[in-house]
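First, one chain by itself: the form predicted alone, in structure tokens.
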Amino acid sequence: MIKINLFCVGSIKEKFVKEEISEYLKRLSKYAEVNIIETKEVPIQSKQIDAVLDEEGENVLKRIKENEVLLLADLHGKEYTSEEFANIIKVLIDQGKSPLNFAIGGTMGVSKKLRERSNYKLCLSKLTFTHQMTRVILLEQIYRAFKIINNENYHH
């Protein structure tokens, strides 16, 4: 079974968001073993924004091996259709890439180093979402991708 790691800066506090995440993790369990790895959100008060982003990025990067794939949720990335996104995942699976590592930055965004290390930069929308909602949206899109890959019905 394919392994997916979802690296997220910060944690989820809102009950309704936790419930949505749990639902998509349950649905995804049919297709993949999904691990959510939360890393510490660095307080801004004591540091410059770039230093915060660098530290948060390093907390993710040190957990990803050099030969592993990283797909980054990035407002400056490329927008894909659900079918194109599913195709990317299918190609990576067919190439034997596992785990598939996804990363979501914190409230201030992502570091330059994290952006440079990523194999794919995914813009989920030109709209800005909280990193908590981004987690739900990304999990839903990963689930949708597996439904597409397996030719199963899902809402279009």
Second form
There are 2 protein chains.
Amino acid sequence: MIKINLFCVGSIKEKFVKEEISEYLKRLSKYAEVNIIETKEVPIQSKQIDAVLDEEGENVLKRIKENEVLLLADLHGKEYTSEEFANIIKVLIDQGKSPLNFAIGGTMGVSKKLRERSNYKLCLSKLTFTHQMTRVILLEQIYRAFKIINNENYHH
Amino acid sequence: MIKINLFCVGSIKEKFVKEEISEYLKRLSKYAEVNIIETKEVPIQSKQIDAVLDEEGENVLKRIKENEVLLLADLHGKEYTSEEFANIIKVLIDQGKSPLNFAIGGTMGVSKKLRERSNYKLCLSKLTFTHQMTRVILLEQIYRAFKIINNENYHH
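Having displayed the form predicted alone, please output the structure of the form predicted in complex with another copy of the chain.
First the chain shown before, then all remaining chains and molecules of the complex.
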């Protein structure tokens, strides 16, 4: 079974968001083994933003092997339709890529290094979303991708 | 206080989504009186899609006065950043428009008439979202818009 890692900075506090995420993980378990890996949110305080981003990025990068694929949620990335996104996933699976690593940056964004390392930069919307919403949206799109790949009905 | 109507086809079944919506309504109550108006989801069965869309659209149109503004969530609309969206809201408020009517179509989309009547067609993303997610995203963006308009910090 295909493995998916979803790297996120920090944890989700609100109970209803946790439940929503659990629901998508349950639905996704039919298609993939999805692990959410919450990395440390680096406090800003006296640090420069770049230093914070670098440290947060490093926490993701050190967990990804050189030959693995990384898909980064990035406001400055490219926008895809759900069908195009599903096709990216399909091609990667067909190429035997596993795990598929997805990453969502922290409050301040993503580091240059993380952006450069990523194989796909996905802009989910021109709108700015909260972290928690980004996590839910990405999980739902991954689920939707599997429904599309498998030609299954998805009543949305 | 500014009045906002959010017309949605059908109701939300999942408890955690209901809670998420309640949370945003609570937060928004500081800035606006927001009413969610759930219109009837027309069953498709023997009907043509266009007939379903027309009926669902009519349920919104009959509740909106001629001089009122309508902002429609529409996949075929224009994409705005959160700042641009906030500016639209600000301009409408400055023009004394109230209520601001927002509408989200049903599973099948929106009718031609509803699209033609709308003053703004907002595409939230190239991605396809579920209905419930669209409702949450739109509420969050309206909330975000008020934070932007009022120059308030919003830790996202």
